[in-house]
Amino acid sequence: MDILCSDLEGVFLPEIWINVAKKTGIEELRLTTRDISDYDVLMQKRLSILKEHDLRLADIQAVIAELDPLEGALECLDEIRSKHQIIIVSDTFTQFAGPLMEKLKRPTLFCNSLEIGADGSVTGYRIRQKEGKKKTVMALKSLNYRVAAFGDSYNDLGMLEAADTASFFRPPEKLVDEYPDFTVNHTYDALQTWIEGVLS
């Protein structure tokens, strides 16, 4: 039995924080796990920026409401689901992902959640499980699944390294340079060809 595990932002959806940065003009919010590999360091920085600028969950959700899946993403995901099982494993939050999941026809999503104050401010976050991406793959393998995984960033490395076979999808060049053993796909067509090759 084969199963796929995938990242979400940068693979099927645009980076939410980058779009919040564009909308608000706060350049520091452009930082992602492509820039800061330690997720806790990155999130603590984001939380301090939100507090400093009095940005609340509703402000972020207003930006999210205007976003659509990346061009070709839904078609790619539909094609994958017509042949294989896929679980999207993301470091995003339920409060962010909900409306966008509708646009992707509700794929299975494992992610985290935010802590929200009475005034709507983002006060913290709860990780579903430490090293959740890696442990998802390990759990599936313990159920005798053969796992293929793909993602685009540093926070995907645990998932990719734990999988039976893995590929980067549209990663930054420095990640490719640091981890040259992974396959790299830059288009959805190439990704689908890779999937059919490793899961055939």
Given for the second form:
There are 2 protein chains.
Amino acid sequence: MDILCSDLEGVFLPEIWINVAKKTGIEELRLTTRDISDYDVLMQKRLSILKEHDLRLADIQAVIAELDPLEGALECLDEIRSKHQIIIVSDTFTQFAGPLMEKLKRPTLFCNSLEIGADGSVTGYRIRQKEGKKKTVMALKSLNYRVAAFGDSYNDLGMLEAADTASFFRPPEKLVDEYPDFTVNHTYDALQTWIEGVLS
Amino acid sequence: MDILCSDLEGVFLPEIWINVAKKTGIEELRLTTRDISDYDVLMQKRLSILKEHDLRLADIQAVIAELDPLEGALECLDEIRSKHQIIIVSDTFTQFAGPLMEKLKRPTLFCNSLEIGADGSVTGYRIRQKEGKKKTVMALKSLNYRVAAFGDSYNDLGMLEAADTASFFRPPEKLVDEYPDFTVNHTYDALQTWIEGVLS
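The form predicted together with a further copy of the same chain, contrasted with the form predicted alone above:
Every chain and every other molecule in the complex is listed next, the one we just looked at coming first.
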């Protein structure tokens, strides 16, 4: 039996931090691992920026609730879920993804979580485990599933390499050059055709 | 982080084979593991009954599509899914569950599958793995999830015992007598209160 594993941001949803930066006008929130390579240093920086601007979880969730899934994402997911099981695996935080997952009709999401203080401020974060994407694929394989995975980014490589079959979806050119063996899909139609081709 | 694992038939959906028996008037399809203890013998019997009555997959799916989730099941699942991740784990077959899962807004389902012949007849079945319910809990634990599980029947015991915390939902009295240490919930309201109590 088959199952799908997919990334979230860049595949079905816009990048959340970048859009929070846009909507709040706080340019520093645009920082990514390309600017600060140590993820923990980056996250601590983000948390201190939120504190500095007195942005609590509810404020950020209100901003996120204004965002929408990528154009065509809901229709694509609906179609996929009418035929297959899919687990979405993301490095985002459950509290951030919530309002947008609702707009995607709540597919199952495995991700990380924020620590929230009594006053609603974001006090820290918890990574469920290291290499969470790759380990999800391995766990599904332990259940005798054949796994087809897709994602758009460097942090998806562990998941894509562990899967039985994998595809990039709208990846940066650099990634395609570095990993020329993966299939590349740029549209939801192409992605769905690929899925039907690889899943029996 | 927490996740829920749940049984399907008897918890959110009516028993599928029993209802197919009712709707088709084929009394023999009511046979369960209480009548024929060897599951493979029981399934081969069911498949031969289907063949005898020339019932193909599409015929059975049409019957199943007339069924509805248990009263209050959709509302309960909607509420659960607005707050938590849930994986439904069932011994049913993906082709049977499909029409009813749609009515439950497609929560993720791990189950078994039927083998379908070129003419649409049910030629066999595939169990994804032995102890699939228990192994699902173990796989989720390997992802650093704390698992809360609920189910109604003997085939749920492996899942309930492997989980960090577990509850029976509308179990037969006999099961409660044999396993008095498990929490018992009889209504969706009670189940939801239990879930909110055990999940942080």
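Numbering follows the first chain given and starts at 1. Rigid core: the largest C-alpha set superposing within 1.5 Å between the two forms. Just so it is clear, the structure is predicted and the values come from calculations on it, not from any experiment.
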Query raised in the report: Does the distance between the two CA positions of Leu157 reach 2 Å or more between these two forms, the core being superposed?
Result: no
Query - Per-residue C-alpha change between these two forms, Ile49, threshold 2 Å, rigid core fit - result: yes
Requested in this report: Establish whether a shift of 2 Å or more occurs at the C-alpha of Val137 between these two forms, with the two forms superposed on the rigid core.
Outcome: no
Query - between these two forms, how far the Cα of Thr24 shifts once the core is aligned, in Å - result: 4.0
